[in-house]
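A single chain, nothing else alongside it, follows as structure tokens in the form predicted on its own.
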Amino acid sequence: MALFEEQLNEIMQQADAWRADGLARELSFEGREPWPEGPSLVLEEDTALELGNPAVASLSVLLWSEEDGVEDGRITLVGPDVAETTETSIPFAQVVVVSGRFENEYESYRDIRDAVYDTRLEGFSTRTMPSKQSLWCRVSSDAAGRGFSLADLGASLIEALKELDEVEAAEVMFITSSAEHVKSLTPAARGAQRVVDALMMMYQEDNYDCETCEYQDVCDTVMDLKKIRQRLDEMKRGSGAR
């Protein structure tokens, strides 16, 4: 089984059968320009519209894979817009995916990670925990006004995937209807960071001991990190051995 392959079916699955209900569409880029980028920090008095506060639902989620599947460019959204909501604080999710050759994956990973956190557009702070999978996003009352979107926020986040050398296609989910809907994906979103857990401990870790590992239980099941770990031992035990 390759890194994601569980998680990222789960979640495909659920965006279809949401496409399936009327519930998701894709949003479109094309005839807008480019949202300008720049450090943003939204007040919360300057605030039009809050997404994500954990009070209420948030959910980050980074995913790739080695094979097709991904649609280049394909920005769906389960839910209202900025501009389609009266409220001022909705729950939200972001599902990045990626396709491409990650040769050496706690590099590449660590790359797509930051691409996706260090985007930043004028009138929307971000504020990010890893952690705990989360994302708090706020939209300035004069980037509503000026009709931000959150196609505008899916076409920057891909454009800077894109730059990467390892990343061949990559798309976005965006969710803000329900509290219920982002916190539905939670279990593969768990399962996909328990996986992160693994491959940082073997790309950090000197000491290769499964029986030892907490995450015994999560490459027991992935073949692709227990390929990893035989890849890093071997490599290990070779540069002892000169």
Given for the second form:
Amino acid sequence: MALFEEQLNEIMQQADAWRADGLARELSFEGREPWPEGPSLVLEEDTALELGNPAVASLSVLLWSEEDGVEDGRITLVGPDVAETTETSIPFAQVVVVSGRFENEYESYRDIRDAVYDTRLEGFSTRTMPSKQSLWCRVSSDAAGRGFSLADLGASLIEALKELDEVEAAEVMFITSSAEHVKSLTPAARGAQRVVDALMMMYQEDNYDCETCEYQDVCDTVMDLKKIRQRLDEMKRGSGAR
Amino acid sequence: MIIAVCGKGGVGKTTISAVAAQALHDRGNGKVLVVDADPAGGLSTALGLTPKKTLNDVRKEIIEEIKVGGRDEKDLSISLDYLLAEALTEHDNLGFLAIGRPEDVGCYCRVNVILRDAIEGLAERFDSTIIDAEAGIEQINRKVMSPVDYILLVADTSAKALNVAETIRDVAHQMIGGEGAGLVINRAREQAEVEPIKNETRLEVLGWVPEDDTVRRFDGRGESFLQLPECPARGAITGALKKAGLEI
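Provide the structure of the form predicted together with the partner chain, given the form predicted on its own shown above.
The complete assembly is shown below, putting the previous chain first.
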């Protein structure tokens, strides 16, 4: 099984079900100017809309695949956009999926993560807790007044990802409809995080015992992890021989 | 602009910090970050703001992140930004962080450096920052205060308090470099009491703050200094900030 095959299938199937039910729609970036970049600190006083506050549901998922199936440039929204809600705080999930050729999975993870987390837009503050997969955002009153849309965020993320050499296609899905919808992706998100954690351990730890490793169950399921492990072992043996 | 309020214990640093924060906040000086770096934690009461989470809580969570493993510096830095946002108590355009009281022992130098850098990064996004420092020279010595632009020294009229203020200034100069510093003499009864200090000290005296019944009443009742009305102490502290060129 490829690295995120199970999680990708789960999330894509859920997205298709939402599309079939008329809950998901594509946001168009046509005719919009790229939203200006810039670091932002949006205090509560200046906030028009909060997305993914720690007190409500919040999720951030990054997945990549060498298979086809990613619809390049697609921005999907399940729920209201910034201008379409009268709430001041709503649940939020951001799912980023890319496809391409990833020779060094560890470097690719870091490249993709940095491209996503370093995207800073004027009047839009984002804070992320990678281990909890939480994403907490605020849209300032000024940005909301100027028409900020999740299409702007999606387009900026896709543009940043497409600048990476290894990325061929990128798409983003946002969920703002309900805490239940956000939480329905949690099992897949947690599964993806365990794959990433296992990957990190392989690249960062020199000596570990597969028999006692806490990620043994992940490697037993995800064949690509085993292949990576074998490849890394061969590289280590090769460098040791020299 | 990052301002650290320093001095001997018991000279009124917390009150000066709270009134200075109110002065900057009330005068529309943009976003103001207030950091209570004193583990005794009196600034929270003085501002009437209760932190949901302290910087010490943040430190503990980051230590847990490090223990779990698999997190690089970037992950930790991103996480810290998130945790600091959780720890930030907001009131209008003012943000408040409290250091809290460490309950554990051990060396956390790496974590403290990460934490200091993160606070510095957060402070950059505010227009001004006021840090109510721990009494004495420890935080200066440990370079916790290295990003500070100006040291607002506080002393009462005692020789001991003045000595401590001068020592802090000297240590800061050696440890951090050439940032500005000025002295506020707190709880003086009259100008005549201040004049000898002005003549004796090597420090620039920014002004003196009189004993003030309004401040005493707010202190006694635990009322928020963010609501402090015009009064002699408030006027004196605002005047000192102006003399130091600290108001934006």
